[in-house]
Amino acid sequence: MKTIAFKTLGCRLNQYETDALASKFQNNAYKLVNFDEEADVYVINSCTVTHQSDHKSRNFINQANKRNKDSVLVVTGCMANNAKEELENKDEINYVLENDNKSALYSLVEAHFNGEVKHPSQLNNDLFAYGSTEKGFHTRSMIKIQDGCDNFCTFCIIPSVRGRAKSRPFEAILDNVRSVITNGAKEVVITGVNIGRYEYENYKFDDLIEAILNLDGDFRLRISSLEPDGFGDKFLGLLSHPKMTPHLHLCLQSGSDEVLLRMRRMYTIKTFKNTVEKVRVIRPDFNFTTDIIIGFPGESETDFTDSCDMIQNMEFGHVHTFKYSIRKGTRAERMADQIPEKLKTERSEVLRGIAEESKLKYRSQFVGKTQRVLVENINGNVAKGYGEHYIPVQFEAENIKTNTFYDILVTDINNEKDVVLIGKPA
């Protein structure tokens, strides 16, 4: 039995394609070890969004290399788009494979074993043909609807390196809704690049997510990073049916009308907080998630400050920041005012305690509550999950499964390293 080893970084849409990738080699006598162990068969499913995602995954293609040097090492992702050319001129790389390409993997692996000379342009370049995630590394299990992404945002390199917006066929996105659901699946995951642009025939985004929710089965649905444009009244309608999971990410990047403008968004910030305002009339403990990138190019102290105060304002549950990092080709590489390194960490540095503190406030409120949990691990008596809101439960109790609903009375917060609801069986 061969053994294969796979790396991911960046997006939900990587780890989706990374579970179905590892399930296809596991339903063909593949062994998946972890990445620090001797394989034959080293995966690095890269992400070139900032200079700090490129330096880790050199560091991965360098540490693989160093534990078996006989061992097949294959790049895929967006770095394998975007510096192929340095990718294919290193000699410990056998194969960089390209987004369009990533589907078809298992073909290219399988064809080097059997002494066949396959370039991976030769290969099928199907977005979506990348099937089932039921041997991935994540319980919950992701389903694909589009990619690539149209937008073209002044600091975002992703429309070169997943191309334009695609979307996948209405009827075999719910056909592999079904599937998973059948499989056993309890949590549905919809991701992609720009999934709230999804458009296939005359359906829309809101329309694809009503017809899952119909679904019959015991399950619920995510949704995952979506931008704020992408909303309509139907869509909010739906985000009140028992299925649909009370959390969203919404990506805001930055609290200042200005910057937005000059990194290109479709919103303002008014339209933001309406959309937030309009959800929470609905369920006040909402938990809304979100990006903010710090020192785009020109931000003034009064833009920062208006993205701290837009935290506090907004009571995120979980904020992810960025450093600005420039990307070569994009229109924020030659814009003026670029802001010093030593400013971005400083800056960084203050966002990030505001945002925890917002993460602190906003768990905290459900103390007393109760949280419907499914787990994903255990580790002896104590149990492991996400309840609804997508907040990281654990609890102590016996006979428990995982891939199982439970429902936690959450009693405190442990915020030692992470704010984490600690609660008991209800």
Given for the second form:
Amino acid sequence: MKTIAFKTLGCRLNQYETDALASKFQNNAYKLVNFDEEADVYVINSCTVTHQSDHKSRNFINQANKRNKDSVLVVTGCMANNAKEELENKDEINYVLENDNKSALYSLVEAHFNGEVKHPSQLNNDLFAYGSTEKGFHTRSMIKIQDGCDNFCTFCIIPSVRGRAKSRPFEAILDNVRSVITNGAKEVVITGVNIGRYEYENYKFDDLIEAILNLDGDFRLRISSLEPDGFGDKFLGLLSHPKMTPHLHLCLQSGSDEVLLRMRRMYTIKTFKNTVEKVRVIRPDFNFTTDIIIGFPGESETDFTDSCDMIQNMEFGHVHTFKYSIRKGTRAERMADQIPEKLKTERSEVLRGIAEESKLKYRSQFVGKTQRVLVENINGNVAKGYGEHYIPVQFEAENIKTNTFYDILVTDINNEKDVVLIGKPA
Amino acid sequence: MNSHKVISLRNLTPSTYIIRLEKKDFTFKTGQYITLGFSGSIDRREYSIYSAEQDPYIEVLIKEVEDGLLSKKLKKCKPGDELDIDGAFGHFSLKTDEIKNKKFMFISTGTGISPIHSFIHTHPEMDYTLLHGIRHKEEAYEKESYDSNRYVLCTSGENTGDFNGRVTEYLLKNPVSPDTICYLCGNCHMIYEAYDILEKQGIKLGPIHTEVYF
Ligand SMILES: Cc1cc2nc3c(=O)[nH]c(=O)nc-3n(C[C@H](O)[C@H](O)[C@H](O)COP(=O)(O)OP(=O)(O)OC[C@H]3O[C@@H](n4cnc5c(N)ncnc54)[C@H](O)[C@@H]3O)c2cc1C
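Can I get the form predicted together with its partner chain as well, since the one above is the form predicted on its own?
Every chain and every other molecule in the complex is listed next, the one we just looked at coming first.
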């Protein structure tokens, strides 16, 4: 039996694609092994959103090659698009597979072992031709609804590596969701690059979400990352649906309107606040998580303070902070007033401190309340999973099963590594 | 990405010019932009489409930027040269149901007038006022192509326009009625300031109504 190992960097969409690919290989008699073990095939599903992600991808390429020099090493994902030539010139890499052809990874590897050398350009380039994810790395079932982005934020490389926005046919998505629910999925996660811009024939994003929520079955729906532009009252109404989880990752990027304009983001601080307030009127404990870029060109002390204030005021449940890093070919690369690295690091530390406080404050309100936890990992009698608000919860009980809901009364909070809720069966 | 032949280039000022390109089967929504570059080159820049949806060609209005790479090179284009066009992109567009029955205020600076030119020439029946903010009068690009009763030239560098000062100063002195649909295009500072002024005057601005060039 051949062995295969995956390493995934970056976004949920990459995670979904890896899950689907890993399932496909296992359904075809491959054994999935950890990335730090020896394998016949190594797949690095890379990310290129920051310098750091490029750096990590390069590291994993070296590691895989060291572990088994005779392995088939495939690099796919956004770095494969963005640094194709560089990667193709590395002897240790057998195939550089761009995002468009990623879904055809299995046929590429199979051809390789059959002695055929296929050029990736000969492969199928269907962005949505991924199979099920049931043998992947996640308990939650991710569903890809669209790919690509047309927003062209000035800092972002994604449009040039993921391409123009394309939406998956409406019925195909519903079939996919029905099938994962029938196969036992308890949590469905919607993924894509800019999912709020979903548009297929006459169906918009809110129509799709409504249709999914109205499907039968004991499951809950999670929406991954959403741009804060352009969602209307219909979508906000759907957030109160019993199957919808009370969590949204809304990418703020900066707390300053001037910086948002230069980033070419399509919302203002006021509209962002309005959205959060509207939702929290209905559900005060709704979990908003976000991304913030620190040190975007021209970010003044006042702009930075505005970002800090926004984090405090919005009581985010989690903030993912990124130091701005220049991506070649983007507009922001050519902007004047690039911020020195040292200042970015200083600001980053300040903002992280505020974000940590905000997270602890937000999560503390759950002590004494019940969370419906979907168990993902079990170690002896200790189970870990996420509650409906997408906060990690840990509890002890006997005969626990993964991919099962447990109503857990939160009794404590552990702030050692991450902020984890501790509880017991209610 | 598609290659389009340059049909002509006309200079409006020593630094500003219009490139006309063959249209082929290119389609766009008025207000959108394209990215433009020389065929085969990796250097590409965004340019709003200046021409109207129905025009049999594509036009872009470009100002040469000091120390700029592409705006300088494009100025040397000759008829017959091939340029690569990608797009059309962007969400800076009119709402079909508003075009015929709403009042519009278009606020632009410099070459930010380009998508507005496209709006007005695609839908000449629109009820609009156009504010164009520039420094000197020669930057009033193709002024004669707008209805003079609807066009307000704001010159900040000299007293040669309809209003002597910036567009933001004009807006402060001439409040906009709250039932007006406003679109803003040009530099970030103007948009940021004008946005604030308009909001205080009771205008509800959708964020897609701004297009920031730099
Ligand atoms: C959506 C969109 C639409 C645009 N539409 C138009 C248009 O219709 N007409 C047009 O002329 N330009 C337009 N631009 C600006 C255009 O894309 C280029 O930025 C501009 O032509 C300069 O490119 P360059 O290669 O010559 O300069 P670069 O080599 O990119 O830049 C050189 C220096 O000039 C600065 N700079 C860049 N642009 C400007 C500017 N406009 N004014 C002053 N300084 C600047 C840069 O920060 C840099 O320091 C648009 C931009 C966007 C985002």
